[in-house]
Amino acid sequence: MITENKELKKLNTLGLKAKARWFAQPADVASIKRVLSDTRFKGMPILVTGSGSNLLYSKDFNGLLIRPDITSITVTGEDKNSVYLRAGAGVNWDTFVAYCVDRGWGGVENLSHIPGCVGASPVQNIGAYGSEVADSVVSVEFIDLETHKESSLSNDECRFGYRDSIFKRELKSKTIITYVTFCLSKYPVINANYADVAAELSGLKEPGLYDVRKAIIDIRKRKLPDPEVIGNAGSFFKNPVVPEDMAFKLKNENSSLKVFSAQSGFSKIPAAWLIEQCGFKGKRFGNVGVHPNQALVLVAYEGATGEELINLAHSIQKSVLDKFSIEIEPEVNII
């Protein structure tokens, strides 16, 4: 079904008012191709979205917004140690995690309670608490927006990096992801390397997948606001990766700073710490603000506009750059 002048307030977790000139929610590959072939949309800009958990609408979208609604999960193969699952792009991400944990299959439990859909997960290589989706992805299937041809990329071909993939670079705005195939372990190894997770599990002798999932959900609920209560897009900024010597010089000057290893010669610094040091945590500016429990989360109160959020983001970026000579980049997509 194709809708004209679709209101998007309930289709983005920031709760910003915006409209799409045209909106389609195709439930299978054939339907996606029919929408793409519709002559009404020839030459029109196309935006592909899932749950809208990583979008900031600065204005109405004068084009075709496609929200794939492929919601199947299929076991496509298994061996002694692993099971392979092919999940549709429209499957709610946390529903998929629960599906795996319920069956004792490990690999994505540390990514519990992350908003969004399966189709969006490889785009920015979602990650949390020592895990990334790239650790479990086997392949990603998609349709080319120009040729309408179906293709697939292997894990290596996706060129995953920290909050990054080929879908954010060379293939940005050129594809619709339809399915993602994952490899899960039948003999999962519990990853409790993060201090918060370890503390949450400290009373358990042999924690299992359910315990890890519950611990992470509890942590995230304490730290992050519910989009149903107050508009937000989760982490607004990426954690910056800086040269190792710069990170450790900063740590030596600030005992409260935690530094994490990244690729060789580089370290990752928590953007939340940088923002907090600049005095933004818990502050409100008109109809927008910074969450009091997590400085990485910008919130949109009732009546907020995309422009207000963008202005706040720019102020934060400038303050961090002025104080620490570090650039922080938005994780959300600004439309």
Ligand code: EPU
The other form holds:
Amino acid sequence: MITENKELKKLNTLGLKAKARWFAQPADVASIKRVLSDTRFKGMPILVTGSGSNLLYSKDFNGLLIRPDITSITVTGEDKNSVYLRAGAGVNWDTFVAYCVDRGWGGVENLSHIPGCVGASPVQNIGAYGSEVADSVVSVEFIDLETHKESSLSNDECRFGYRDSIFKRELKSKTIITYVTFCLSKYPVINANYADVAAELSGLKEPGLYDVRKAIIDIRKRKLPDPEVIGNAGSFFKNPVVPEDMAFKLKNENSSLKVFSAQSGFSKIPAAWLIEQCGFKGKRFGNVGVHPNQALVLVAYEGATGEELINLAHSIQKSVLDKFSIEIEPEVNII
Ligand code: EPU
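Let's see the other form, the form predicted in complex with the ligand, since the form predicted on its own is already up.
Complete assembly follows, chain above in first position.
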């Protein structure tokens, strides 16, 4: 079904008011292709969205917004150690994680409770608690927005990086992801190396997938605001990756700073720490603010506008740059 002038407030977790000129929610590949061929939309900009959990609408979207609604999960193969699952782009991400954990298949349990859809998961290579979706993705199927042809990319071809993939670079705004195929382990190895997770599981002798999932849900519920209660898009900025010597110097000067490893010669600095040091944590500015439990999360109170959020993001970026000479980049997609 195609809707005109669709209100998007309920279709973005920041809860910002904005309208899409046209909105379609096709439930299979044939329907997606039909929408793309509809002459009403010829030449119009196209935006593909999942749950809108990583989007900031700064204005109305004067084009066609497509929300693929393919919701199947199919086992496509298995061998001694692994099982292969093909999930539709519209499957709620955490429903997919629960599906795997319920069956004892490991690999995505550390990504429990992340808002969003399966189709969006490879785009920014969602990651949390020492795990990234890139560790489990086998291939990503998509439709080319221009040629309407179906293609698929292997894990390598997706060129995954920290919160990064080909879908944010060369293929940005050029595809609609339809299915993602995952490889899960029948003999899961628990990854509880992340300090918060280790602490949460410390009372258990041999934690299983359910324990890890529960621990992570509990941590996330404690630290991150529920978008149903207060608008937010999770981490607003990416953690900056800086040369190792710069990170060590900063660490030597600041005992409260935890530094994480990145690619060789570089370290990842928590943007939340930088933002907190600049005095923003828990502060409110009009209808927007910085979450009191996690400085990386910007929140939108009732009546907030995209412009207010962008202004707050800019003043945070400027303070961090002035104080630490480090540039922090938004993780959310600003429309
Ligand atoms: N910290 C502060 N102040 C804060 C919060 C954190 O100084 O207000 C410092 C602490 O030293 C802490 C460190 O930052 O040890 C890391 O904090 P946390 O474990 O909460 O992780 P993060 O780096 O802030 C990243 C992801 C999250 C993911 C967590 C857990 C990014 C941009 N964000 O946040 O992902 O859940 O790690 O693995 O990499 C998301 O992408 O939306 C998201 C929530």
